[in-house]
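Next up is one chain by itself, shown in structure tokens, the form predicted alone.
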Amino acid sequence: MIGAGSTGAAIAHDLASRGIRTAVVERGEPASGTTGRNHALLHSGGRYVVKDPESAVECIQENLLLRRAAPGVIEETGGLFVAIDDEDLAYREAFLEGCRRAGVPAEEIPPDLARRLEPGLTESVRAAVRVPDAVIDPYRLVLSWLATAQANGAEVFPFTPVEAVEVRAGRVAHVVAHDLVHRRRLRLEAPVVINAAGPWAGRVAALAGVEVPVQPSAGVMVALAARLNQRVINRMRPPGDGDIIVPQRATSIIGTTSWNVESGDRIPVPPDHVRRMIEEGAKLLPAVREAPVLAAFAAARPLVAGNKESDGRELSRGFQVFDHGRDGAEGFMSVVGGKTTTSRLMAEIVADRVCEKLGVQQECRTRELALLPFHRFRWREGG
């Protein structure tokens, strides 16, 4: 396994709760790359119900999942969905719509309780619909999936980036990666590697000589010094800048804008992205215009490549896995797109194939294990 983000961790959480013996190394601390920057939403799929229902649909079902099997890591806030002008109006009857269609639970409330459940709302609130939202700790849910998985005897090697990637004869053989903490080469031989690698994706496919579709999106999000709200608020209207504001512990965390970027290294983070995110959070809670900002930073979407003039915001929130097999190197697999709330699901995906491949028969054990707790995370200390 290639990658401790929220993607290569589920995966070897189901490949390990199966019997599969596992490794997983990571170029830095288990998510730190995409996964660790994230503003934190578990999705209830109400963002996509109109232009990506598939994506919506299971990001509900997952919501429901992932809160019986690591509640220690969500915080159940809800989340609301507001219209403040007309052409959020206008988007209504569709959002609603969409979400029987996806089967997100919704309820129509009152603009009035709507500012009660959140006084800190503008009182241009002229619809609103509760979901349920949730936050999520992306950072200890990994280290959750890591620790269950190393329980179940996988091993895990952080700081240790991949350096090649061995085809022989049509099939892939072994990863040697760099372990930066003992400073020694690793040789990890492998009947099949996976590459979940996330933005970087094509990055390490390219080490096996095979090509990956992977659209890295950049987005800027800006955390406010202040708890602002106690629930998820979104803008009811197609995903755009600055269109919901998540509470993360003592913050709040206002997203996002959306631009297609060469990898996820050194993103920038434009002064006019982080005006904009203050100015449009601001239409939904006044109070943003006051708060102090506590950080502004970007991360990297991995989104399946689509159309390269779209800035990210036209391309699904769904994720494909490549059998790069048919690319002469069987034994390679590539998981690119999809998001946190997801992982678990396109880690059962992900683990089902494998299994096929090496003729295993182990059904998915995932949905009904209960994750142990972050701190059980076991850093590799000694030779």
Ligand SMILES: Cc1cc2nc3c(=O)[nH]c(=O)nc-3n(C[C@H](O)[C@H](O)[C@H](O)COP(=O)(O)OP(=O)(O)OC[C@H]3O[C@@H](n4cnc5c(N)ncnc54)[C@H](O)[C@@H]3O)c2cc1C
Given for the second form:
Amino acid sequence: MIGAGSTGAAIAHDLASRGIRTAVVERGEPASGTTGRNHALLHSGGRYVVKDPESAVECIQENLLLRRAAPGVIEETGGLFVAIDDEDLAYREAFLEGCRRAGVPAEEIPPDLARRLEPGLTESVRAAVRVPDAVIDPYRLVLSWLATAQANGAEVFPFTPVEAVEVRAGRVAHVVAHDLVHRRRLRLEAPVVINAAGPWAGRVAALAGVEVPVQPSAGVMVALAARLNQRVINRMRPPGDGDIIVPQRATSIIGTTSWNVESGDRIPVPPDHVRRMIEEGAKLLPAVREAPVLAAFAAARPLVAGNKESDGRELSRGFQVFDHGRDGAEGFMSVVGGKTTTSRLMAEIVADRVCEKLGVQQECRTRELALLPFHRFRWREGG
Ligand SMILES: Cc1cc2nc3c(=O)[nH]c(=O)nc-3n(C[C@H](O)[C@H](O)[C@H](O)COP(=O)(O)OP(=O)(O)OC[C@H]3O[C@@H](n4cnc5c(N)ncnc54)[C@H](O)[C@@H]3O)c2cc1C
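Alternative state: the form predicted together with the ligand, after the form predicted alone:
Below: every chain and molecule of the assembly, starting with the one above.
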């Protein structure tokens, strides 16, 4: 497994729980890529019910499973979708119908009740709907998956970037990774190598001489030095800039923007994006305007490339598994796209394919298995 973000960690857990010998190599610390810098929303699916109903169905199903598997990394805040102008109000019917179709529990409540629950909300609230959004600690979730994988025999190598993927006679042979902690090269042989390198998946695929259509799509988030809301507040309209405020620990995080970038490294935080987040956020919670900014940061979604001209919002939030056997690298697979919320499902699909390749008949067990707590993750000596 190359990469220990939410995708790689969930796959390692699934494979190890089926008794498959698994090693994970990660260039930094676990969750040091996009996963550790995302908005931390455990999606109810509400955000996708109109535009991407398939993702909405996946989100609500995985939301419920993850609450059971890892309650210790989830804060059950709940979420509200609020309409604050005529345009939002015109979206209300489609939104409620989308929730019904996707199976996202949605309860419409009077605007004054919404304001009693969230006193910071603007007086302009015209409609409000409750959904089961929640807040995840993505770092702890990844460590929980990896700790559980370790308990089932997996080995995890943080600070060990993969430098080469050797393909011989049309089949993946081994990977070479640089163990930066012990200053040595590791040669890991495996019949199947999975590229779960997120926005760097294209670069890792190139090491094996194959291509993968990943389009990194960046987003800026602004964390305020104040927790202004207790529930996730979403604007009731098609996904756009600055339409979610997630309460995480002592902060409220406003997100996000969306534009295409070359890679997940050194993503700039354009000042106009920060201003836009504050402007849009203040339309929902007016106190946003006065709250001090704790941090502004950016991360890149590893989206499946399609229309290169778009800003990334038109690309699917779904995921795809690429089997590079057809590109002359049998045993090499890439996983691109998805969300932290749907990582378990992605892992199930990938692990089913791995089992097929290895001729192993083991059913997926991750729907029922509880995860170990994050602090059971065993670091190697030195990292
Ligand atoms: C702005 C923003 C907000 C988001 N908000 C949410 C949200 O609220 N809820 C949600 O569910 N999803 C959210 N997402 C989506 C979610 O964060 C991503 O889909 C998910 O984190 C991708 O995980 P990953 O494991 O595929 O990639 P990553 O987390 O990037 O993991 C890839 C890993 O591969 C490693 N790697 C790269 N190259 C190598 C190499 N050569 N050798 C070894 N390791 C390597 C990297 O260090 C990295 O740790 C958001 C995304 C963005 C950009």
